[in-house]
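In the form predicted alone, a lone chain appears below as structure tokens.
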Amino acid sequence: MSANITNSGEIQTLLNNVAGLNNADGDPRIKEIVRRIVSDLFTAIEDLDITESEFWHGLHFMQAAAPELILIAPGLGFDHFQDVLMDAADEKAGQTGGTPRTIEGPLYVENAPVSNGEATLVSDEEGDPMQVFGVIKDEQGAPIANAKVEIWHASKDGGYSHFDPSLKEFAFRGSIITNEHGEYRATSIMPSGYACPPGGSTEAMLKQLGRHGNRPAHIHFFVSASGYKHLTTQINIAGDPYTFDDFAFATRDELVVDANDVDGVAHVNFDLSMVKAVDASDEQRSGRPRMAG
């Protein structure tokens, strides 16, 4: 079936008015992309002929959805299709190189302690012994001092701290500046993967589609540099089961990293190689809202 109706000028004309399209105020970037929603969606409807009752059905699942948004946008793929976009960005300015971005996720907390060269990112948290370390450095191999290495991860159970009550504040959480080597080093507990809320609204989608909600063990990075541009990327453990089928889509070959036991400590050994800002705004990381602890 096609659009017919959609691209009838009453419906036409229906959505220059639900964008405000009509008038002068308001927003003009936020009616531009209201107005391509909403017909994308209209076109949806008439397309796979969506009954009324599919439609409220759906709307009522969003409404009901809305605390996990969070975690249906990357399950959707939402997330992993911006890290491919700004990768054709970056493509096509000539700024391609350095440690492959990946996505976010939802669970980066502000303001976690900050320490020299090294961080004890748990203190009395019960574990496996792990050693998270590396070398900062530019495209050419050279150690970058001074950056900012911000980690976060999940415990042993898949809990994060300010999300996970039974956690102490910013556990497994901390920032570190690199030494005039470029190293940074993190004494912490080997985390387990983790899968969406049991009974929630992603785990009910992710059913509907024949898919799970699992994602392997892995941690969160943020890099940020004077003259570099700002680094979003996490590594996934090597030999988790979910390494390569992470229901968020963050996997890349690149940043399977091998966890390696050496007296009984786990040692994950990730160099990080950062690029050259064009401007100042690339120094800086996204302006999604985050949480502040």
Second form
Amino acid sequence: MSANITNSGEIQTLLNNVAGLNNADGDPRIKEIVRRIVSDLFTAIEDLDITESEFWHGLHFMQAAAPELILIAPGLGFDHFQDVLMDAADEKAGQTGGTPRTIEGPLYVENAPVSNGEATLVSDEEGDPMQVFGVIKDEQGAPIANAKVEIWHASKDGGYSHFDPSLKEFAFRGSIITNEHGEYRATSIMPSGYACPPGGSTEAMLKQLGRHGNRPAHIHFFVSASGYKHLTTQINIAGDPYTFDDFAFATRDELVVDANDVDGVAHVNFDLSMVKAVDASDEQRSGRPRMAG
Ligand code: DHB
Ligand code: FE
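Could you present the same protein in the form predicted in complex with ligand DHB, rather than the form predicted alone shown above?
Once more the chain from above appears, this time first in line as the rest of the complex follows.
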């Protein structure tokens, strides 16, 4: 049998003590999670014969990687896995439909400028002009006025403002309130695909896995409207070499959108469909910690 030692009374008692199950203080939910995760790691160490050296190499890697952990998580599929879990929960609750969700990613910033109907996103950069526009609709196709459409994307070099110091504050970020026809429109420049930071821990880890750290050109969306479920999604521009080879596993077929040249401006037309909220908390995005700009 596998994990004989982990399953022994001695180690089970150790795990109970590690997780503080022998005291009445602390947070029961945290205790439950710590007990399970440490136990699963002990099992993996035993089953895979992870040596002491390998264990400490792993721990030192994580210590060095700490500032990049939120970048590594998508590369290890955690963000997409959460989407699949949320899709399954929606399915079980009979709340399917609407534009598919996909990962938020680690680079959202709060407090971007708000505009009505349309916005020209802040930029000092030259780039290929782009307009991203569409209609926010309910599931019957009726437009939703006063929906809040938050958009953020990378520069022509794949950098994000507030993370890439060469970019102006709130560059390529904006919050647009839909007009009476449910329309939003952002004037900006075409983003390039993103690559994980060169020389960093994410890149080092992916190399050990024989993988790359590239994402296709993409545009992020948060959409919220009174009475509808908050939607976190993004579109991937068709034709990018990484559209179907995204290291963060965020591409979904329904979210691949063409950029059509109209008199030298890339037009990216994306309508979104919102599902009715069941309770007020559905209207909110997740409580994930986010950077305030
Ligand atoms: C990462 C970067 C992104 O721009 C994104 O949308 C998702 C993930 C990352 O660095 O992991
Ligand atoms: Fe992104």
